[in-house]
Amino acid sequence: MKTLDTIRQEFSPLTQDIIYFDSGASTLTPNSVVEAMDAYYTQYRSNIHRGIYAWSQQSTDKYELARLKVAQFIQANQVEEIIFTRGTTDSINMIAELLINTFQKGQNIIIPVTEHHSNMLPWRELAQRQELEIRYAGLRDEILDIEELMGHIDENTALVVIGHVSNVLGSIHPIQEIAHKAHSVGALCVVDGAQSVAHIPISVSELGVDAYAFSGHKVYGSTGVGVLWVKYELLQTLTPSRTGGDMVSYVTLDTVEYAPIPQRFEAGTPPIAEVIGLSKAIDWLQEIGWDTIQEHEKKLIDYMWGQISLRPWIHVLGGDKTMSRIGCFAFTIQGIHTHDIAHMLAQHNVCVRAGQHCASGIAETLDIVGSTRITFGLYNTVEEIDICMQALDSIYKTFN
C-alpha cells in the first residue's frame, strides 16, 4: 500500500525545494508515467493502426488498451465512447463542432458564469452562429446558483453545459440532477470534468449526462492529452468535423467511408505517447485507490479551513466549510493585490495560481479583481500548508 512518503517520493520534482500548490492547473506526474512515456520513444517508437511491424502492434496495442482503461476509470457503458484528444479545451471544441448543426434558430443554451473559458467560449461561438440565445445562471452565496440555473431550463433549452467541478470555487455541481432536468425538456447535457477526474470517483453512466470532458495533465498524466466521452447512441448521429488520415476505412476520389466509432472521430496521428502515459496515470491512481485519495484530500481540506479560521482577513471564494468542495481554495486579502500575493509567495518557494483563472464570469459577478488560488495533489502535506500560512502572516503584516 502506498504511503505519503512513499507518494512524494515518486515525484522527482519534489525533491527541490518548493510547495506545489497548483495542481489544480497541472498536477506533476509520477515519474512512472514519465517512463512509460519514454519506453514508447525509445524502444518501439511508431504509429498506430497503419504498420503490421511487431513496433506499431505494440504501439497500437498500448494505445488501445489506454482506450479500455480510460473506459472503465470513468465508467463508460462502451470502449467506443471513449475519443482521445488534446485536451479539455480541445474536447469541448470538437463537440460544439460536432453538435452545431444539432440545434435550431431560437432555442437555447444554459451556461453558469462559473465556466472556464474553455466551456463557454465554443458554445458562445455555436450560438451566434446558430442564432441560439444564451442564459447564464449565476451565483448565490458565492457558489453557482442551482435553482436559477433550472429555472432557466425550459422546452426551447437546446444544450446545458456545465463544470463538474468549479477551477475557483472548488464547490461540486449536482450534474446527474441538473442532466435530468436537462432530458426532460429534450436538451442535452455536456460536462466538463477537467477539475473532478482526480478528486472524486466519475461514472458518467449513473450521471446521465451526453458529453464528457477532461485532461490528461489534471489527472497525474502528461499534457497533449484528452479524453471526450460520448454516449454512443448521440455519436451514431454525428458526422466528424474533422477530416483526414485514420478516421476513414476507403476513399476514392469521388466517395468515402468513414471508420468505425470511435476511430472516424480521430483525425491524424493521435498524441501516442501521451495517451500511453494516461493509462499509466490511471493504474498508478487505481493502485492507490479512492479510499485513500479522498481520506488525504479530506485531511487537508479540513486542516486549511481551520488554519483559515484563525486568520479572519482570508477570505475564501465558494462558501463556507459546510460546502462540499474539492482542495481548492480560492481567496482573496483586503488591501492586497491577487498577483502580489502570488509573487510574494513565491519568494518563499510556495507555488500558487493568481488572477482569475480563465473563469472572468465570477471575478465579474463578484466585482473582484482576482483571487489566489491554492489547489491540492495527493503529494501535499499539512506541513506544507503550515508554511504557506506562515508567509501568508508574513505577507499580511508588510501590507498591514
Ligand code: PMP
Second form
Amino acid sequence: MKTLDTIRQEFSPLTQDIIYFDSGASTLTPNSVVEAMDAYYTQYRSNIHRGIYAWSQQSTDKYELARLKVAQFIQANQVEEIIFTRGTTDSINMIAELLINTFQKGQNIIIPVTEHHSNMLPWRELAQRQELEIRYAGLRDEILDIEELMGHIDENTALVVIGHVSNVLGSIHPIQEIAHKAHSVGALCVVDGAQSVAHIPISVSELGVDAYAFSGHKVYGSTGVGVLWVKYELLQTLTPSRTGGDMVSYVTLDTVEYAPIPQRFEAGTPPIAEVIGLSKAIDWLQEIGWDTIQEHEKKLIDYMWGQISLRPWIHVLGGDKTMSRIGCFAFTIQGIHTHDIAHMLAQHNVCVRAGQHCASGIAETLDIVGSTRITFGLYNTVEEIDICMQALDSIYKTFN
Ligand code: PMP
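Would you generate the structure of this protein in the form predicted together with this ligand, following the form predicted alone above?
All chains and molecules follow, beginning with the one already shown.
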C-alpha cells in the first residue's frame, strides 16, 4: 500500500526545496504518468483509429482503454458518453456549441457568480446569441447562495450551469438537488468538475446531471487533455459542432455520414499521449483509493483550520468551518495586497496563487481585489503547512 512518503517520492519535482500549494491550478504529475506518456513517444508513437499496423493498433487500444477507465472513474452508464477534449475550458465551450440550437429566445440560464470564467463566458456568449436572459445566483455568507439559485429556476429556465466545487471557496455544491430542480422544469444541468475530480468520488449517474467536464492536469494527469461527459440520450440528439478527419464514416463530395458516438464528437487527431497519461493517472489515484485520499485531505484541512484560528488576521473567504469543502483556502490579510503575499511566500519557496483565480464574480461581489489561494494535493504535509504559516507570520510582521 502506498504511504504518504512513498507518494511524495513518485513526484520528481518534490525533490526540490519547494512547497507546492497550487494544485488547484494544476496538480503535479506522478512519474508513472510521465513514463506512460514517454512510452507512447518512444515505443509505439502513431495515430489512432487509422493505421492497420501494430503500433497504431496499440495506440488505439490504449486510447480506447482510457475512455473505459474514465467512464468507470466517473461512473458513467456508457463508455460512449466520454468525449476527449483539450481540457475543461474546451469541454464547456464544446457543450455550449452543441447545445446552442436547443435554446430559444426568452428562456433563461442560471449562472452562479462563483463560476470560473470557463463556465461563465461560453454561456454568456451563447445567451447573447440566442437572446437568453442570464440570472446570476449570488453569495450569502461568502459562499454560493443555493436558495437564491434554486429560486431563480422557473418554467422558462433552459439551463443551469454550476461548478461542482468552487475553485476559490473550495465549497462542494449540492449538485444532485440542483440537477433535480432543473429537470423538474425541463431544464438541463451542466457541471464544471475541474475542482472536484481529484478530491471526491464522482458518479455522474447518481448526480443526475446532463453534462460534466474536467481537465487531466487537475487530476494528476498532463495538460492538454480533458473530458466532456454527456448523457447518452442527450448526446444522441446533438449534431457535431466540429467537423473534419476521424469523425466520419463515409464522405462523398455531396454527402457525409458521421461516425458513431462518441467518435463523431472528436474531430481531428486527439491528444493521444495525454489521454494515455490520464488513464495512468486514474490508475494511480485508484491504487491509493478514495478512503486514503479523503482521510489525508481531511487531516490537512483540519490542521489548516487549527493554524488559521491562531491567526485572526487571516480572513478565509467562505470561512465556515462546517462547510463541506476540499483543501482549498482563499484568504485575505487586511492591509497587505494579495500579490504581495504570494510574492513574499514565493521568496520562502512556497507556491500559491494570487488574484481573482479566473472567477472574478466572487471578487466583484465581495468588493475585494482578490485573494491568496492555498490548494492541497496528495503530496502535501502538515509540516509544509507549518512552514507556510511561519512565512505568513513573518510577512504579517513586516507590514504591521
Ligand atoms: N473550471 C474551474 C473550476 C477551474 O478551476 C479551472 C482551472 N483553473 C477551469 C475551469 C479551467 O480548466 P482548464 O484551464 O484546464 O481548461
